[in-house]
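What follows is one chain in structure tokens, specifically the form predicted alone.
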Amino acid sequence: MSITGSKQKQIGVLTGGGDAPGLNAVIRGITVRGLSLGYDVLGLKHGWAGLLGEGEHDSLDLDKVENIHTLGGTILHTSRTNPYKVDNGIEQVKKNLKKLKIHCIIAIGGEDTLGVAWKLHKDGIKVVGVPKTIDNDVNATDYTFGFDSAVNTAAEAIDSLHTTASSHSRVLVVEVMGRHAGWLTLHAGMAGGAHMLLIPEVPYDIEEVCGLVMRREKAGKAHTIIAVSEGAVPIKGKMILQHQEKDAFGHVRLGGIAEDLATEIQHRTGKECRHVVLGHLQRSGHPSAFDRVLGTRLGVHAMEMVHNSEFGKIAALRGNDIISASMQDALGNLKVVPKSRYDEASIFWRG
């Protein structure tokens, strides 16, 4: 991409929603490229909350971002704040943008964060997005950073659990993150050698699950590992919720399906069955090499999008290339696991 000249303007960068390995690589990419183009880069703290009230912010320079690409989490911190759900929230955002002399916001986040960014764009605020989620369910990009790191963490856990499940001749149900998309369960379960995968896209039959356990038992295979997405549902049933409270984007907290399944499997088969919830372990720790590189490339491209006035768009991965894609295309319909990928994995479910 041809980059010419410098506009000497200040860019605001924020990270919203759940943290994901690779966030700091994006921040570093934006900062290094931004400074090389003559921009000042301002880190907005705690997601959209950094533009509410007095807000928290910090000027970023080469020293502050040196080697942060190796670190997990986000140096800017994050939150699930929705300024459209805060009294006078958008007025506060516009006031702080003017006060801080911010030319454009680069929002790094998933569907919720990008949804706010798109609304702000339609309200006349210059915004560029970078998609982020360990669930890999954002449309308009082949992969999101953070996904590869989470897959490696979850796959390693599932792989390790074979030893204890085998030693005790147990069934283990492993709960993996994934509200509406089962990409993480699919990849981690296949890599870790789970004997069955249950994902949100395909309602499961408890009889089929228990049938697999018993077939393996009769074949002399005393242990079974089942990987299940937190958002998976039975053919006749609903998602398992921790409670009914909703966050600022209307989401309830999922969790508990592994425990529920383990109880039911033990009751139906008589086999000792335990559950393991990987939880926040999946989004923790250092990013993989893939996510460090992908995050860096996305950050660099996002800054170049700002420089070329490509507002209302996101930096996305298509094949091996980083491109500019419509932010609107990234929203609305989630990218879910196609039936063909699920069928591909299911050929390994045997007794």
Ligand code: F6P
Given for the second form:
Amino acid sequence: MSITGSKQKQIGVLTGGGDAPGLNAVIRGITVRGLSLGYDVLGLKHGWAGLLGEGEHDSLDLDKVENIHTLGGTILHTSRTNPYKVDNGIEQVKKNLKKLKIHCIIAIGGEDTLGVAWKLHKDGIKVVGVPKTIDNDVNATDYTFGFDSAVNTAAEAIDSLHTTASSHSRVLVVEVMGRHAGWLTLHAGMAGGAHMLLIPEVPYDIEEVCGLVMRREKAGKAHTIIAVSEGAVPIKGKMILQHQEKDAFGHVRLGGIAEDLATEIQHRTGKECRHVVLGHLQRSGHPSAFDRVLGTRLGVHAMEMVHNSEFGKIAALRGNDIISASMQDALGNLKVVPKSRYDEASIFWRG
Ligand code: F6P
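What would you give as the form predicted in complex with ligand F6P, now that the form predicted alone is on the page?
Now the full complex is given, and it begins with the chain already shown.
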């Protein structure tokens, strides 16, 4: 990409939605590249809330971002705020952009944050997006940063659980994050050696699950580990919902499926079952080397997109390259696990 000249303009950076390891690498990439291109970089705090009301913000400089790519979480903090659901939200956003003299916003987030960014773009505000989520379900990019770190954390947990499950000859049901897409369960389960994977894309049959447990028992393998996405659904029945209330983007909090499954498997097979919910551990801790590099490259590219006036687009990974992709394409449909990937994994329990 050609970079010509420099402008003395200010850009605003924000991180929205659930945090993901690698966010700080993106912030650092944007800041270092932005400063080298002659821009001032303003960190907007707590996601879109940073542009509402008085909005918290902080100027970013080289000292503030030094080595932050090694840290998990986000130095800018995050929230699931939706300015389109706040009274006069968009007027407040516009007022703050003017007050803070922000030329363009770089929004780092998943489908919700990018959905707001896209609407703002259509409302005439300059935005560039960077896709993020441990769920890896954003279209138009091969991988989202945060996913690799979460896979490593979840795979290590599943791997470790073999010793206790086998010592007690138990069935262990491990609940993995993933609302609508089973990428995390698929990759962590394969890497950690789970004996069966249940994901949202393929409704599960409890009889098949219990059948596997009993087949393994008969073959002298007394322990079974089942990795299940929080959003997995049975062929008959409903998704397990932890809470009924919805967030500003209309999502209900999932959770509880592993406990229910463990109870049901114990009831049907007579085997002793336990469940483990990996929960927010999967989003915690230091980013993997892969996510540090991916986040850094995305941040640098996003800043160059601003400089080259590529607004209403996202920085994305395509093969080994970082490219500018359509923000609209990233939002159309979620990127879910294709049947072929599930079939490939299921060879290990279906034969
Ligand atoms: O960011 C995605 C995600 O981690 C989902 O996998 C999960 O369902 C959700 O966020 C949990 O959200 P919260 O942190 O608000 O509980």
